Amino acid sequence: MGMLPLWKSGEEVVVDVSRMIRPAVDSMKPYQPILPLDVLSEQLGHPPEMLVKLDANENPYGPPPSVLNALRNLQQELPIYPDPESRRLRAGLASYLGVDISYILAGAGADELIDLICRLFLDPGDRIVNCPPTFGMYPFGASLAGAHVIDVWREADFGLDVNGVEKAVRENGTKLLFITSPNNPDGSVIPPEQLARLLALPVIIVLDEAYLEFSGMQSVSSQVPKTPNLIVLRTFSKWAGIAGLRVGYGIFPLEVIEHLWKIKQPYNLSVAGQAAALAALDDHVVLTERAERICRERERLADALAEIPFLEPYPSRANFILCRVIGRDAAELKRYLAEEHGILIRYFDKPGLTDHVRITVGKPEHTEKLLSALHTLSATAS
């Protein structure tokens, strides 16, 4: 005798999907990404070529010609799955970093690696320490894993509260500590002596060096093989100008990376991303020169912004400048620049940053257009 059906044809099936959603996800707030250029163009009524995009810390010079050539020569590779271990890219990174290939894992942006780290270490109810204001993907990844986020807020100048971090780690049984140098959104760096203090804590430290190439500092990647609780994350998005291809990488202790290989998606990095990143490494001299050009423009922009009466720029070692807005509404400043001049900047509507805007360093002509708009607004208000 066959099995009886659980329902009859024509019967309404009622499923309460909301009760099946994981509580950690149900209570999460979504991450707010930057809108793409075509969408912003349509919203603002400005042609895309007239917009000055200074809101997402992208490289205004884009990739070097070698990257474009590498992408043009992918006809044979496109029908084939990519190398799941990104061997050629990792070998290039090993040479570039001076770190053995066995410590390196490539990902679809550093975001994927943050997600993998959280999946590897965090069970529901575990704890991480986060140091806001900072990059929003750290608490995002932890919350997705069902972990608790302990915020140790930065000082008024955005420096780390090292005493507070030490206290939070020791009192809460924390598994992960996420820190960024240079930090996003302010561009401050972590002094070596502070990092040494943090590495003495019983916690895995994830140091995000996404903006390192603009800082004038040396990466601490070489310390990973001899430091069992240090993970370093890097990216090609900013320095190499290929944010649209999503290529990041991490340097991990061997005891960590062996487990990451188990849980990453088999073909996580596309053939296009691998080819572009490898070509960028081959052209690293050109990219370094462009980064230096951006740093020079950053200093010029910072000096000019300090002359605007309603802006107070913070020192930055990244490719952006955070400014406190004084005597006017920061959200309104963002709207004015976008709608009246087609200049896109970032406004943060969250604690500690509600009166702040962040401006990506663009080309000199982008600086001139921004300053002209700011001076016009200043003259109108006075």
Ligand SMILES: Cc1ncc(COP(=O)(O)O)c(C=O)c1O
The other form holds:
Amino acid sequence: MGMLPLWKSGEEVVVDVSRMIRPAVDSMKPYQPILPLDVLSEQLGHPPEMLVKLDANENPYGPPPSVLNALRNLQQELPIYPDPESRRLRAGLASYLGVDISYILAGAGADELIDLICRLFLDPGDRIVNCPPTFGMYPFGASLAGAHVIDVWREADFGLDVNGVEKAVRENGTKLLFITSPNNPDGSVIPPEQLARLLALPVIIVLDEAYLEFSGMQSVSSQVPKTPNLIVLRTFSKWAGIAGLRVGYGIFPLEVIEHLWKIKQPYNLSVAGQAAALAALDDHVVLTERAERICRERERLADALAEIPFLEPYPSRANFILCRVIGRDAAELKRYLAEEHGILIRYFDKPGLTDHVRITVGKPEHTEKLLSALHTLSATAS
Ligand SMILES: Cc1ncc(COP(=O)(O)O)c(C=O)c1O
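Having seen the form predicted on its own, can you show the form predicted together with the ligand?
Next comes the full complex, this chain leading.
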């Protein structure tokens, strides 16, 4: 494997491709993404329309009709490359956020912006601080750049270990600190006084607000123009129900955004993504109302999960609930729900989470199906 024969003027040259792969990439573990619905449907033997998808924090209501209309009206624009500066979308975001357009950059999901941030700041050997358990793309982006990831583990209730973060940043000459509010996978938020303490550190803080719309908190986006070390990331994937179109955005200090413009791919956001996100912004009242509906369902689901003898749900301010699984195997619970009932939830085979599952909040009928399956299991076991 890895030895490729090349032919040049009749003479064979052997190239050892594996030795040419960057060491940082060679040593990386692949990211474990969620399988697509059709693949899962085939694997599980349940038709796709019967599956209840509660594994990736997507919005069960999908996009509002205005977004679908905007997509239907794109015939003229499809043959043309998209606006590389996403001007109309950024102008919409500027008035939605109350932040000048010059601070805003849109990306193919918040994921692309995490990747761009890592590529902008990190050289091999640089350091980031990460606060696991949390979203996996921060160490992914840092490792790809060959940077060291310093993990400061969260407390038992998933709150940040602020003293630990302060120490790690100061001792290690860290460039970036990634924090998430609400955090994935547990849904806890970072209190304003903790954020203020962290902002006093000599580090660039990337605050990921992917689930902000479900939290009842104010975004800190408007603080960016007067805070030189703060970057805020947001997304249309969760709140606006268009994860499939890949639209996220960031609010960056001017000194940072100036360089991001140089390194981003020119046509990073598709015509469809830009149009759909703009239509979603125009319909933000409807979307906010849907987010509130999801939050109400979250509270109902949390109360019901607390009644299941083998589950201990954590309080969440996002569109998912993390549960500790007591007295049973969490991976087996995920398998049982998927195979027997077509209900997909998330299990993480990761340190600190092996006895946990994360359940996305769905529609009321999804909650009913899940609870019925859990009660059946509970009755069979006892
Ligand atoms: C905390 C967090 N940030 C970012 C993302 C990715 O967002 P996007 O779909 O915009 O790439 C996710 C997706 O699950 C997430 O959980």
